[in-house]
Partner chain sequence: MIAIDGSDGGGQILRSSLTLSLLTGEAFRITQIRGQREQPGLKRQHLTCVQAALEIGKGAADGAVLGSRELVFHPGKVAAGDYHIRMSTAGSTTLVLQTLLLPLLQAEAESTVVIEGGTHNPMAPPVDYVQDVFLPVLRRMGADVALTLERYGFAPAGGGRIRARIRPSALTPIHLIARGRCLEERARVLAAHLDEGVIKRQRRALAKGLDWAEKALQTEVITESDGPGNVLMIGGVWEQGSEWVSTFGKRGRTSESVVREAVKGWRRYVQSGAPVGRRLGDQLLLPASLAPGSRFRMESSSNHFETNRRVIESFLPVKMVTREEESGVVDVKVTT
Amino acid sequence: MDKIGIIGILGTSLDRPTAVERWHQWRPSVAICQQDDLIVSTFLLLYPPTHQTLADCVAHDITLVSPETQVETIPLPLENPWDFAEVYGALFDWARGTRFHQEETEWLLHITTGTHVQQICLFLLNEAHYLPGKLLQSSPPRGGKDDVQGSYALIDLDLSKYDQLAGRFQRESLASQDFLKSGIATKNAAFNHLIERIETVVLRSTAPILLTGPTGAGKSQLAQRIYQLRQQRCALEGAFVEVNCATLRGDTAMSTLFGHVKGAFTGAQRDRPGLLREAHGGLLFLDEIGELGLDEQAMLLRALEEKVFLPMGGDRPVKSHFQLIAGTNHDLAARVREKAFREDLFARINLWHFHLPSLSERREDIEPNVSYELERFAQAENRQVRLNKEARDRFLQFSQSPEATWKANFRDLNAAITRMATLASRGRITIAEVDEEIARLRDAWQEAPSQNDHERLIHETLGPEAASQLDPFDRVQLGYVLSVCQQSRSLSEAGRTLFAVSRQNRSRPNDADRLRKYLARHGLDWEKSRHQGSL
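In the form predicted alone, present the structure of this sequence as a single chain.
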C-alpha cells in the first residue's frame, strides 16, 4: 500500500488566504500537502456549500504545491456547523455512502480544520470504524516567515499498541476492583471475577443492577461502594439513598418512597418529597425489594421507565432521574411465578444480575476479612488490637472448617472479631479469647430445628401417605437431612455438612454422591428436598 489519502474539512478561517500574504502564511489544508515526507495522492475536501469559492481556491493551491495530489471537493450540507446532531448526521451519511478502497490507500483524517464540533465528530466516526485510518494533526510553523509548511503528527487510536497506556488502564481497573472490595485481598476466583464484571458494568452503564445473595453477604456495603466509585468518576452528583423495603408497610411504603402532599391522609400535615425524589441525580438502593407491595412495584416501574411518578395525593408528576440498585435474598423468579412480584418489574431490574456468594462458599477469603474486621474495629474504637500467631491459626482453622456454617455470613464474622477484640487485654487476642468465641459460635449455630419442624418437612416433601410408612428411626434421620438441605445452597454444600467427620478419612470424598444416593432411597432428588418446604 503506497497511496496516502487525506480526509479533511475546509477551514473557513485558517484556510482562507489573504490578498498579500497568500504564499507566506500557514494554511493547514495546503500545508499538509507540502510536507516532504508525506506524499498525498488523494485529498477529499469536505466543505459547506456556502464556501464553494474558497473550496475551489484551496483545491487549486493544493494542486500547485503538490501536482501528484488529486483533490476532490465534496459539499457537505450543513446549516449550523456547531450543531452536533446535524454535523454527526451529515458526516455519518457521507461516510456510509462512500467507498474508501482501504486495500489500496492508507487514509488519514485531518482534524486541525473545521469547528471543534466537526473535529469531535470525525474522531467519533473514526473510533466507531465508520471512517478509516489514523488521525492527522498539523501545527503552524515555528520558524521564520518563509516556513509555511509547519509540522504534523499521526495519532493512532489503537490503544493495544501503547503498552504504557494499556498498563495504566489495567492498573486503574484493578484499583477500581480493589475499591469495590474495600481493599480486601480476596482469593476466591469466582468472587474476584464477579467483582471484575461489576466494575465493568458500573462504569459503563446506568441501567438497574440486581444484587442477590443471603443475608449478610455484603449487598448493602457493595451498593455504597458502587455509588462512591461512580461518584469518583463524576458520573453521579446526587445522594446515596438506601431503604430496607421489609420495613415499609401500607401507606408508609408509598409515602416513604414516592412522597405525599399535605392532607393526602390523616397525619400528613406537610409535603414529603419521598426517597425517589431525594435520589435524583444519585443512586437509590432498595434492599429486600422482594418485600415491596404490588402497588409500590407498579409505581416503581413507571419511575424507572418514564423517570416520573405521582406522590400520594398529588396530581402533578414529579421527575427524578436516578440509578437503581436492588437487593434481595429471595428468588425473585419464584416470587414472579407465585404472583407476588411483577414480571415486568423483574425483567426491568434483572438486566444486570450479580449473585453474592455466602461466606461459607468463600472460606479462603476469611483470613483477609479477619484483618479487615480488625482494622474496622481499630477505627471505630480508636484501639489497635492484634491476633497473636497461635490465636490466629486456631481461629482460622475453625472458621475454615465445615463445622463453621457462618449462618449470618459477614455479620457473624464481624460480631466474632468485635467480641474477641473487646475482651482482649493489652491489645492482643489470645487463644483463650478465641476458644471462648468458638464455643459461643458453636452454641449459636447448633440450634437445631425442632422435631415438629422435621415432621412438617417430611410431610411436605413425601406427602402424608408416604410419610406414614416411615419407621421412627428413618423419620428422625430423614427429617434432619431435609433440614440441612433446606439451609444449603447446593447438593455439595449439604453433603459436606452431613458428612463433615467421615469425609476427613476419605482420600477422595464424594459428599454429593453419598447424599444423592441417600435421598434416592426415599424417592427424592435434590430439587424435591430443597424446594418443597422451608424452615
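Positions refer to the first chain, counted from 1. Here the structure is a predicted model, which is why all the values come from computation and not from measurement. Just so we're on the same page, rigid core means the largest C-alpha set that superposes within 1.5 Å between forms. Compared with the form predicted together with its partner chain:
The Cα position of Thr73 differs by 2 Å or more between these two forms after fitting on the rigid core. Fitting the two forms on the rigid core leaves the C-alpha of Phe398 displaced by under 2 angstroms between these two forms. The Cα position of Pro214 differs by less than 2 Å between these two forms after fitting on the rigid core.
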Second form
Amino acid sequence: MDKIGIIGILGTSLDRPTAVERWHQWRPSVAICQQDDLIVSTFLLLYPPTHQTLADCVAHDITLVSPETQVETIPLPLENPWDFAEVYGALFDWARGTRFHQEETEWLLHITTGTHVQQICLFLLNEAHYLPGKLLQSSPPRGGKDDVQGSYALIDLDLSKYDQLAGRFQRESLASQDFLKSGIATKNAAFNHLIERIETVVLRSTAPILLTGPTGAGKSQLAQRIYQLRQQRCALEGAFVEVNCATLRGDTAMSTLFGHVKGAFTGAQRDRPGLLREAHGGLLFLDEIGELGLDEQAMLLRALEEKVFLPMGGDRPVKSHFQLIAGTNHDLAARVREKAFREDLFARINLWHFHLPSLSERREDIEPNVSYELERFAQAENRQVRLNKEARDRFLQFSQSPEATWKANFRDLNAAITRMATLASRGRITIAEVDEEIARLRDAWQEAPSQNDHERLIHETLGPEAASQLDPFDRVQLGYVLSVCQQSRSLSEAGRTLFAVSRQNRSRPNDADRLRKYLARHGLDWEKSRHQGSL
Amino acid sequence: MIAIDGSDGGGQILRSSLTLSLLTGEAFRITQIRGQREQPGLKRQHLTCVQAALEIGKGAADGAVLGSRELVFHPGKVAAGDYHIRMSTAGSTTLVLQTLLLPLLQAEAESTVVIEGGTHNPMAPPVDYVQDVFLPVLRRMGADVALTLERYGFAPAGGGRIRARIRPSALTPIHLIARGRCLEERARVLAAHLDEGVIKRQRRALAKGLDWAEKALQTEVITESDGPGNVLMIGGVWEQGSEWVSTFGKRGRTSESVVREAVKGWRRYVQSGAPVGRRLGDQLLLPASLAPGSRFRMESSSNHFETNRRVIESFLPVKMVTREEESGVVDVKVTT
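Next block, the form predicted together with its partner chain, ref. the form predicted alone:
Every chain and every other molecule in the complex is listed next, the one we just looked at coming first.
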C-alpha cells in the first residue's frame, strides 16, 4: 500500500491555541492525524515564519498523537496571505522546487486551513498538476463533544469518477451532440464520431475551426449550430455573421469585411463597420474561404492574431474580438502550394480541421434526414406532408443505391423533398411523385455520363434488387459489357469488341460463347441485355 | 489453522487471539473483524497491536492493513528482547501490554517492554489497575513482572509511557474463593491540567458519596502530562484480592455524575462479596487457562467474559466450568 502524505498550510486561527486548552478543540492539522482509518506518513506543513511557535506546537502534537507521522515544517513567507498573485507565486515556486516521490506516496492536499486565497491556490495548483494528489477536506466533530478529531473527506477532481456526475455529463454531452446534429438521429458511425469530437472542441476551445467537405454537406448549418451551442453553453453574446467569400470581389470585399470610413472611395458616403466588427463578441463564418483575395487574407490574419485591423481609408486600427469558423470545399493545402492561399493563415485556421462527409458516404443517414426534411417543410410551409410506406421505401431504395450520387448532397435531398412535398396532393407523397422525382434527380445527375449511364444500365437490366447485390468491382465490368451490347447488332459483334485482344491468340475464337456465359452468370441473356432503351 | 469469528466482538477477540496464538504457536484466521461496529475492520491501535505481536513473535501476517476485515496470523517463536511500542491517537498502552505479557513470560530470557500512548483510557484498564489489581494476582501465580508508570498519558493527547520488565516464569493454578479481611480503602482524584474548582467539587462529592474520612481521599495533581485528564478511582485491598473502580471526567459532564457512577460501581463490587471484580474476571481468564485447576469467584459475568472464553476454548484444550450463584456471583473453574 502507498504511504499517505499530507500537504497543508498551518491554520493560524483554526490550529490554535498553544495552551493546554487546545486538546479540547478541533484543530484541523492535528485532527487529520488522529483519524482511526488514516495513517499519515509525512506531513508537509507550510507556515508563515511569524507563527513559528504555533507551527512547532502543532508539529509536536501531531507526533504525539500519530507517532507514524514525520512532520516537516516549511516556512512560507508571505507579505499578504490574501494576495492572490503572491500566494500563487509562492506556492508555485515551492511546488516546483519540491520532489514529491509520487511513486511511493499518495498525496492529499489539506484545504481546510489557510486563507481562502491559499486554499484556492492549492486547488488551482492541483488542477494544473503542479501539486500532486487529491484534495482533503476535514470537518469539525458534530454533536458529541468528546471526539475532537472530527471527520474528513477526499475530493477527487477527476469528476468522471463520480458516477452520478458522470451520468449527468454524459447526458449533457449527448444533448449537445444531438443539438449539433439538428436532432437528427444519424446512424453513420464516422459522422457521429466526428460530431462527438466537434462537440468537445467547440465547448473547450475558441480557436478557429476549419470545416471542409463538398458543397451542401452541411457546413453552414453546422457553423450556425456551433454558434447556438456556444451561445447557450459558453455565454457567447455577439451575433452570428455569415458570408460566402466567393461573393466578395474587388474593393467591396475589403469594405464588406473590414468596413470603411466615410470618403474612403467614391461612393463611400458614410462609415461602414464591416462584418468583422459586426461579429465582435460573436462568431464569424467565412464560407469558401479559399476564394478570399490575398490582400483580404493578410488583413484577416492580422485581425485573428492581434484582434485589430484597419478599415479602408481609416488610419486608426479597430478592435474586434470574434470567433472564426472557416468553410471550404477546396483543397486549401493545394491552394497554398499554388500560392493562392497564405500559408500562415492556413496554419492559423487549420488547428481544428473537421471534414464533413458527403451524403453518398453516409447513405444510412438519408432515412433520418428524409424525416427531418419533411418536418422542416411542414414548419416552413405550415403544411404536414407524409410519405406512405410504399413511396418511402421506393425513394429510400433509390437514394441509397449507388446510382444516386447526391452530387449537391443535402441541397439535393432538401430540393427533392421540397419538390415532392409541394406536388403531393392531400398531404400525401405517393409512388407517382417519388418516381417522377427519381427521374428528375437522374436527369440532374446526368452530367457524369459514362459512370452514371453504366449504373443506370445495370439498374434497369437487372432490376434494383439484383443491382444492389453487386460489388463495385463487378459493377464497372458489367456496366461496360451492357453498354457494348446496346451498341452491337449481334452477340457475336459484341463478343468481338469485348474480347478484341485475347481472340487473336486463339485458333477458334469463341467470343460469343464467352459473352453468353458471362451474361448467364448475372442471370442475363442476349435479349435481356438489350432489353432496355439504348444510349 | 484456527478460525475465529470476530463478528460479535470488538478488539478484545483480536487481542486474545494474538496472545493465544503466540502462546500455542498456532496460526489463526479471524474474519469479520469488529463486524458489528460502526466502522468495522482494523483500526489504528489494533494494527499497532498486530504489529507488536508480529515483532515479539517473529511471525507473519496477511491482511494487516487499516480497515481490514480479515487477518491471517502465523506466529514464529516468541523472542525475549527490549521492545518499544508507540500507540497512535492515545491508544491504550495497557491493552497492548496485556496482549504481549503472557507470551513474554514463556520466552527464554528477560524482556523490557516500553509502551507509549494513553495510560488512562476510558475503555481500558488504567495502569494503576494493572499494577495494583491484576499483576499481584499474576505474581501469586508465579509471574515475575514489574510495571512502572513513567509518564501519564490521557486521551486525546496521549504521550504517556509505561515500562514493564518481564522474566521467564511458569504459572501455577490460583484459587480466589473468598476476599478475607479488608486491609485498606481509599479513593483518588487524578487531575492533569484541570481547574482547581473541579477537583474540589469532585472531592466534596466523593466524601459525601462514600462517607469516608478525609484522609482516605487523595488528590494527585499531574503536571507531567501533555494533555488534560481527569480520573476518579475508588479501591481497596483485602487479604485475598483488591479492586480499583474508575470513572473518567470529561467536558460537559458534572463532577457529581462522575462520582455517582464510580460510587455505584464500587458498592456493587463490595456488596457482591466476591474477591474478583468484573474486569479482573475478564483478564484472569487467560492466565487461569494456562494453569488448569485454577478457580475463582467473580462479581458477575459479562459479554466480554463469554467471548473471551469462546476464543480460549478454540486454542487450548481446556474447559471453563461456570456456575452462577444466587447473588449473581459466578464461580469459574478451569479444567482440562
